[in-house]
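Next up is one chain by itself, shown in structure tokens, the form predicted alone.
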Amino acid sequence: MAERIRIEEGGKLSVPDRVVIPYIQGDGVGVDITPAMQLVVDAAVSKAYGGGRSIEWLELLAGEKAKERTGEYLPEDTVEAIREHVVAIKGPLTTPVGGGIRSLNVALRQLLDLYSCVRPVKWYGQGSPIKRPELVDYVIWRENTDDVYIGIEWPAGSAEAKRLLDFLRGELGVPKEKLPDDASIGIKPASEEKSKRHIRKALRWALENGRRVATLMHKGNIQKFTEGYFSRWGYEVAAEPEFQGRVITEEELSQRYEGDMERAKAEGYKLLLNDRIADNMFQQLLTRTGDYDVIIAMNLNGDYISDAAAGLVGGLGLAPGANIGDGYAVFEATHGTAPKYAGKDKVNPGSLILSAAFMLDYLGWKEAARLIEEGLRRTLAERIGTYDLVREWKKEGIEGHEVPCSAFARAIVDHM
């Protein structure tokens, strides 16, 4: 009989061999990609463990399907079920139009306190606009609960904006030329507690998964007390007892080992921590692609860099994602609902399939996760892909074999 995942003391997951995993089908193309994902995952688990482990899928309602059946876009029963089962996976959800929840994705993150958005970006053989896509193997950690995305803002000319302008000029002495009367106002908070818990989780993950480098991405040269403090807090986390002797900063590496990370590793260090200015980071991904590994960012920067990095390997079609908190995690497709393709068995299910592989890795079922990745890699090596993948290969003068969404999933299974 299948059982639920439980969170033990210290945040460690207790995952039974027969586990219940909730899923949200998603709107639009969710009807196509979710069954494809389940087919691949079930096959990988069966092949990896020979029947010793299995998943029982539990459907939860959210989005348009939930609205039709319950009158709500995000029923409380759905949120509570994710809390009870700890880990879930979902297809893309439509943002309601004309009121209600501002964003279903944001609502889930806030209600479950999923404070880190994690976006792995890796090249598997898909078409790419860069010369050396095989060098791309990033995991981007984006903070979810601070920064301008929290939505504290007022439109120009509103009573609230005027009151705030008056306060800033009168009480804090901000010159009028910096804040003209027709300014809209937004607030950008960066808090120590939220930043540090996010950075701490990213560093722990990097160490547990044998990553080489962690980079704090920020614009602290200009936004000194928000972005600058994010970087500063990152170095403070790295100095905490649990990371001492395991994480070394770029400055320490230069001073103590003349920049030689192999010497540092010989003395027990596992991970190099550095920081880069945000705008330069975009250039660095193109000019020094292989130098980066784990990228830790605030909310807005993380949003930008994760999509930009996905572009290096051909776009969001094979870009997985997750939102993770203290134990709780929701894995998701990173693309939209594409309603015009819904039910046509056409779109690329790779984003959700790789998100499921990431989920298996998170559960500790790493053998099944690797089977999915290798099955995908071998499928692409034979130039079997959905229309978007074949289109990108064609740009490179490569002839591909176009297959439907469901057939692409079956091909991944056949190539495990």
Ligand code: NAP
Given for the second form:
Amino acid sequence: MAERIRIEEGGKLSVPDRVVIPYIQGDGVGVDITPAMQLVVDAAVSKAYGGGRSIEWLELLAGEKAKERTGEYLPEDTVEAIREHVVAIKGPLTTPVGGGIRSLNVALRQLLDLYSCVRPVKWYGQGSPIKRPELVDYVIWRENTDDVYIGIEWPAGSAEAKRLLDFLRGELGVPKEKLPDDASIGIKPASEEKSKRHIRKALRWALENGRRVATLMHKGNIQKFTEGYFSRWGYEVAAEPEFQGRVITEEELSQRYEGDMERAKAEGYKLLLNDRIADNMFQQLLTRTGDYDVIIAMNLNGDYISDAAAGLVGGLGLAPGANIGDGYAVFEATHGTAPKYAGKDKVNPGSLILSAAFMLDYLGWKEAARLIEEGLRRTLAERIGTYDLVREWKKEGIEGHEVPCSAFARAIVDHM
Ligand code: NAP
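Please supply the coordinates for the form predicted in complex with the named molecule, as a counterpart to the form predicted alone shown previously.
Following is the full complex, with the preceding chain placed first.
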């Protein structure tokens, strides 16, 4: 009998060999990519563990399917079931227009306090606009609950904006030329507790997964007390006892080992921690592509850099994602519902398939995750791909063999 995942004391997951994983099919192309993902995951788990481990899929309703059957876009039962089963995977969901919920994805993140959005970005052989895409292997950790995304802002000319302007000028002495009457005003909070739990989780993950470097991305040269403090709090986290002797800062590395990470490693250090100003970070992904690894960012910078990095390896078709909190995690395709392709067995299921591979990693089923990655790599090496992959190869003068969504999934299985 399949069982649930549990969160043990100290936050570690206890994953049974026969595990129940809830899934949300998703709207639009969800009907195409979700079965494709399940086919690949089941095959990988079976191949890796020969029947010793398996997944029992439990369908949960959300989005349009839920609205039709229950009258609600995000039924309470769905949120409860994810909480109960700890880990889930979802297809894309339509953002209801004019409904009570701003976005189902945002609602899920808030209800489960999934405070880190994690995006692995890696090259598997897809078309790419850069010369050396094989150097791209990033995992971007974007904070999910803080920063300008809290949506506290007022339009220019509103009574609220006016009151706030009066307060800022009158009580806090901000000069009028900095805050003219026609300014819209938004609030950007950077909280120590929210930043630190996010950075702590990212550093733990980096260590557990044998990564080389973690980079705090920020705009602290200008926004000193928000972005700047994010970076400062990052170094404070790295100085906590659990990271001592394992995480070394760039400054320490230069002072004690003349910048030689191999010497630091000989003394037990595993991970280098540095920080980069956001604008520099963008150009360095292009000019020093291989220097970066785990990138830890606040919400807005993380949003920008996630898509920019995905662009280095040909866009969102093969970009997996997850939203992670304290144990709880929801893995998802990063693209939307692509409604014009819904039910046509056409789109690329790779984003959801790689999200599932990331989920298997999260469960500790690493052998199955590697099989999926290898199957994908070999399929792409033979230039078998969905329309989008073939289109990108064509730009490089490479002739691809176009297959439907389901056949692409089968090809990945055949190439494991
Ligand atoms: P989208 O659904 O991501 O589609 C935009 C375009 O991206 C598609 O027309 C297609 O481009 C390409 N694309 C997307 N998924 C693909 C795949 N699996 N394989 C190949 N190509 C793919 O973005 P949208 O049209 O802006 O959004 C549609 C709906 O999705 C909205 O309701 C939005 O709110 C929602 N959405 C949901 C999520 C989520 O659930 N996480 C995320 C984003 C958007 P070509 O036609 O050029 O090939």
